[in-house]
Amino acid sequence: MAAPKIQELKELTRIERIGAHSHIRGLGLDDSLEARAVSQGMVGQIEARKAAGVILSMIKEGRIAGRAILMAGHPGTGKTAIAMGMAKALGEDTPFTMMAASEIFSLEMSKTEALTQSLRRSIGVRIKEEAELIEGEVVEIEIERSVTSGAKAGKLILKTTEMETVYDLGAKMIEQLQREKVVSGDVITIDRASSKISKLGRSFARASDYDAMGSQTRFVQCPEGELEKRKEVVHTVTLHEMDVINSRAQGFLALFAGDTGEIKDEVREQIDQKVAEWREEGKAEIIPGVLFIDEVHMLDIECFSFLNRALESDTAPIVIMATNRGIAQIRGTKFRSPHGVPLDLIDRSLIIMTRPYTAEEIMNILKIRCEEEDVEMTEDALDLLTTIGSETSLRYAIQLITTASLVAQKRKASEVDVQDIRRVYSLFIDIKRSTQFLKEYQEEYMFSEIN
């Protein structure tokens, strides 16, 4: 008789996987616009901190459109960070956009269609519309089966503070009831238009009905007056979404597709007509957001000039950019200029300048590095990887914190210590010793033009 085969189960964990700036909260700052020396994941640049800090005020409150912001300072020094920093302080509702100014160099559309889309995704428009709602808490739901048609049929009881009602239910509604699990004692809302029902809560009064409950059962309070009720619901959409629902034939489902492709300009004409409409009406307002251009030394003159009639509409979001080039030649000319941004770009932008970290600012930022990568790290492990940090550069420093942990996991250690620091220092060299070590021995490669 064969032996019955049992199946092996597998543990299944969730993988996090931890980016280089997800130690990031926000910009630091506290009431007065102040950065404080280490908070919400940043470290140092306070000059810098301070003026994203009074941009950030400005766009909340609306009073800043169209404007270029350019972030200038060496390699490493946190222009991307800043940048993730405002993004976290500005909240869900202000759209928020980022891209390398390489991702527009693409063989699906043109430059200007792609900056264009870039442009509109971070517009967003706040749609505002009233919509008839029944809520209240759940007294009785009856639900009745013919026996000949199968066919099913039921009532439910509403109630408020106030009143009490029944409603007569058809199969649709008894569907949605039941997908959504809703039983005597929940409270919910019923909306009018789409015959959606969402449930709010559980009732207070019913607490005391099961001795056990969720961690996640939700307690709110029996609703008050009428059981139908008018209230205003706002949607926040972009200026790019609406423009793919309106340019496709399977509307709003193809946001999900992916496959957007080049938008015709008589489709963004009707639509700022229309929100120029909405927006006299007072059923609609512009929320400008905020396109962030990393590496923009990359785009080339045709981007750059195209940027510069982009930032004078009407409806053109914050523009910040950011580069670590100096002196530099603009792409699609034979000329230099200061980053390697036109001129007459620089002119209109605002620059925040960043600098290059301490050796205090670089312990600081590797202990927190430590933190979100959960490796243990002993005193001097950590003093010898800031001098690392310090003689080479941060970015080389943070990619030894999870390489020197599993060389002491290799060992059975707890705790990151200088022998593994000194082990993987040896395994992965840095730009400056590669470059050493191509002076040396560069008459063995191939295209050697060092004399």
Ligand SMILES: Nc1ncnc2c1ncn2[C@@H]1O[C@H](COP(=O)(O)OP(=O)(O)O)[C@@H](O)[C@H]1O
Contents of the next structure:
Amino acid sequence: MAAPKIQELKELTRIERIGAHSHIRGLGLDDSLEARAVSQGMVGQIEARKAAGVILSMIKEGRIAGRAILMAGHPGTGKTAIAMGMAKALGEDTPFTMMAASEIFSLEMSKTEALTQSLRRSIGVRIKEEAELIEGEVVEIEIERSVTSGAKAGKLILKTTEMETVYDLGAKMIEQLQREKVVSGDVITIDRASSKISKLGRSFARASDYDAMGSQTRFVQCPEGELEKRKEVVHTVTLHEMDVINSRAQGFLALFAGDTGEIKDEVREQIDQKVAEWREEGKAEIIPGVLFIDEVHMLDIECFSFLNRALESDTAPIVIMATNRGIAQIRGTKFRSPHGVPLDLIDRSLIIMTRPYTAEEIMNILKIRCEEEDVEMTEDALDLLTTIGSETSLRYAIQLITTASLVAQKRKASEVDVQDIRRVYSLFIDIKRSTQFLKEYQEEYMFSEIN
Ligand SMILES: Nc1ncnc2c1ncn2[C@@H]1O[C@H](COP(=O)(O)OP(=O)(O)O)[C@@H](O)[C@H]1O
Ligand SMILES: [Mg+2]
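Swap state to the form predicted in complex with the ligand from the form predicted alone:
Time for the whole complex; same chain goes first.
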């Protein structure tokens, strides 16, 4: 047998970046929707979290659509964090789209088109299909490369507890098997229609000869019965994905490129009709998801009225908006209104308030962030950072964690101490000191407007 030349694919190394909300893993609620003081990376903000939990269970039941929720509160009180918590708690099947209101002004499409796409990204369609699968344990894979043409050919032997069959392999299948790193002893399924291969795990029978497989290896039973089966497979796509795939101008490759451009109304109408048909036949189900619009006061009056209308459609998602504005001007008008959001939209929204944190809560959030950023900190340093957090802002205090840790590393200390916090506090100024500074030296800056 000619030695199979396996193309070496470069392993992708995953760089774990720590984002502002990477410590949030859920809403931290118990079964009766009460918020635990510190749980799943969430601290305090008990009422808002509980309210979010109530909304979450409405969404999970999947019966309501087209509700609007407004999260209002000071900057840095966890509005975005709670939205992230909801997204995590919803799981993968329910679509959750996050956007900043200002995004709609920077895309190469009209504002309403951008909003429509976001809304449709937030509606899932669960489609049931019957698929023909081949499911079995790999006994052997044989791949040969023709000396003259270089083309690959091969054989795959699969078995269940009752039978064993040899399959001929084409080039496409070989490539997939190699990409998925399928070896004998793996239990795999092959979708006949798309020839997509998925690895289910390793057969229990091989559990002993591979001690070195690592702890992530999942062991499964060797499948029973026939190798070829019909199975009901369920997959969820969003309306937007269906729009893009069916929009002839774009094609599904646009999904990966991300530049979908504007989508014609006719395409959307066709999709909606098709989905309605499927629903009637029991083939598909609508899953209303969540559209989160951060900094919603950045939308203008046209967008607001469009949203108002869109919420009335029976395939509308739950729209969660967040704002830190008080009474503010509605963009595109000369009128002012609470949160910079028109009254008719506020009127149909449930409002969740977030309130400023106590010192203890700030300390707990900082502690969680230290863990997340892998920083050791002494009690005293944490106390000082907490005071800084209460006097300036939570965000500013969070920023100082990694910077202080870098300063500590410079002096070869393993723990951040008070001196490091002092050092970064003097290196990086917060808003109050920055404003103070500007007031003192305003003449030296351009466009100075403070009197
Ligand atoms: N209750 C909380 N529990 C844990 N972390 C929080 C909490 N509230 C805020 N944070 C964190 O503090 C920072 C600022 O909060 P953020 O949600 O961005 O505020 P907002 O969106 O209200 O302006 C973020 O890093 C966020 O993850
Ligand atoms: Mg925010």
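Residue numbers count along the first chain shown, from 1. Rigid core (definition): largest C-alpha set, two forms, superposition within 1.5 Å. Since this is a predicted model, take the numbers as computed values, not measurements.
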property: Core-superposed C-alpha of P356 shifting 2 Å or more between the two forms; result: no
property: Flag for P223, CA shift 2 Å or larger between the two forms after aligning core; result: yes
